[in-house]
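Just one chain is shown here, as structure tokens, and it is the form predicted on its own.
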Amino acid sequence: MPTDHARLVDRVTTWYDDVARDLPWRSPDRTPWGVLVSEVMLQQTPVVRVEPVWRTWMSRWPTPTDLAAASTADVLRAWDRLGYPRRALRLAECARTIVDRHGGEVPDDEAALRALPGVGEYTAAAVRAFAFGRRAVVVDTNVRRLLARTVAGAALPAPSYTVAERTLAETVAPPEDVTAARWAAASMELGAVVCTARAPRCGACPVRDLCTWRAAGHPPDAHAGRRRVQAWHGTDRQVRGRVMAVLRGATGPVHRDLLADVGKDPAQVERCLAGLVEDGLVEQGADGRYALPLAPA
């Protein structure tokens, strides 16, 4: 029998009201800018790593105007070890765009949000829902997994976001702003802490009796053979991260010889340095030494 969408929404939002994690970007005094910063930081990064960096960041740059004036070096140092540091550059660029086009205030219009640097479909929807309480179809990996199991009866969603998933998410999302915003937050929370990918806690799930996947006997992942397992050790990404860590901790430009230990393969280190320079994350001076850029990001 198809899942009752209204019951699903009611159960999940009621559960959320009782057990939602106390996160700073959810507090009553949150700002749209704080929500936007949190969403960018949370991309492919767990909450436990984001929260302390977010607090430091918001204490230093509580508004887009504050961040817009920051140097690239300061932005990258504050980004610390969150990974994918190009996100930090896009966030700084986003701040300057908000100042230039919107008077320093984060817009609530979806088209205006999606026109900001680094803001795509998901981030725009999340800001509309979590910052402004507007109806938006917010679908991250946690929501995809929750809907795949409860409604579609699948262990995990397909590797890539499909049109069918988008249509389902749009159908399940309530029509009213307040309820839809609560559902967006609640469905993400349930997927993140209960309906997890590897070890779902079905016994603690508020909608276990509505779950199509559970009713079918927890069939295995039909897409297991198509999923890529991301390596880490020895990859360019790891080496790039090590280079950035050295430069963040340096008090001045760093000679190439001091970066020799970031990777075992000298050619890989050179390739990563060249890529970081091309991405605007690192500058190479006339003397050949490397440093974080000082100009605005």
The other form holds:
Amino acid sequence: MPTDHARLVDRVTTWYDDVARDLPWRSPDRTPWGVLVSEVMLQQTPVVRVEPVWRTWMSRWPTPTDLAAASTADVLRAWDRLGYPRRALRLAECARTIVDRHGGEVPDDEAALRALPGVGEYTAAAVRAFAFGRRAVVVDTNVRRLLARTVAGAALPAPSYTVAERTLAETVAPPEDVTAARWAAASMELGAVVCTARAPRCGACPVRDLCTWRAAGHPPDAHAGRRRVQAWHGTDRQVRGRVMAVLRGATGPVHRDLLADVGKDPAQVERCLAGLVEDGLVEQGADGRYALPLAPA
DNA sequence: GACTCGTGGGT
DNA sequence: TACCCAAGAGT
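Alternative state: the form predicted together with the DNA, after the form predicted on its own:
Let's see the whole complex now, leading with the same chain.
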């Protein structure tokens, strides 16, 4: 099926050249560091929420050296409500690692990128493709869905990333650096704005005539009902989030009494505070009050 | 592999 | 309203 894959790549990349969103980390004057920051922020967080935070962040800490010197409290406040604040800690540690081991420059090879805190298979590939224009097999949730539909004929990919998907993505990715990098950006974009999870806009799709899922009459998700739903109400994550929101908004250390109402169960609040301290997101002073950590973690 | 980890908008 | 889901990583 190389011919079909080549047609898919050609159509999607041509479409992308016309309609790509004008995102700041795609600007011609972008830096590898700016790309890396965007990728970490975009992990599980929508573009619309990341963009303003990214702009402020890059203005304040334009290089890894700048971020490496920042206090943890400043980093966590700048992260604001992007969610999963441990990512912010990892990004700061990532900056320090880049300064210590790579002379302040974002590395461009796979192994060095993967060794950075907060950088996994996806992010390493994305940085190689988007920051350095290298061929990398970039597979995120958008690409998984796009390939599931167009090639595999399924409504949605399997709940967890499979070897078969990885192999398929490797096969579809074109061999040349420039084309592969374009395909990486274009396939993600199509999944994000047209081939969406809930209400795909097939009428606007440049490859609708090639789509196996469409040809099969849009069969329903075979994994429906077996997908684990993310619990939220009453969970530790909700309580942790409330604690972090209070501490971000506080000007100084906060007494435990002011944190009592973030959860119904005092034991849960206690457990969450201990976990946040353990994670390096919160510090408890000698007087017992809580605050965002001052020194770099 | 199964779990955990935030937040807010769309349907 | 309740649920779904978003450029994943680390344990």
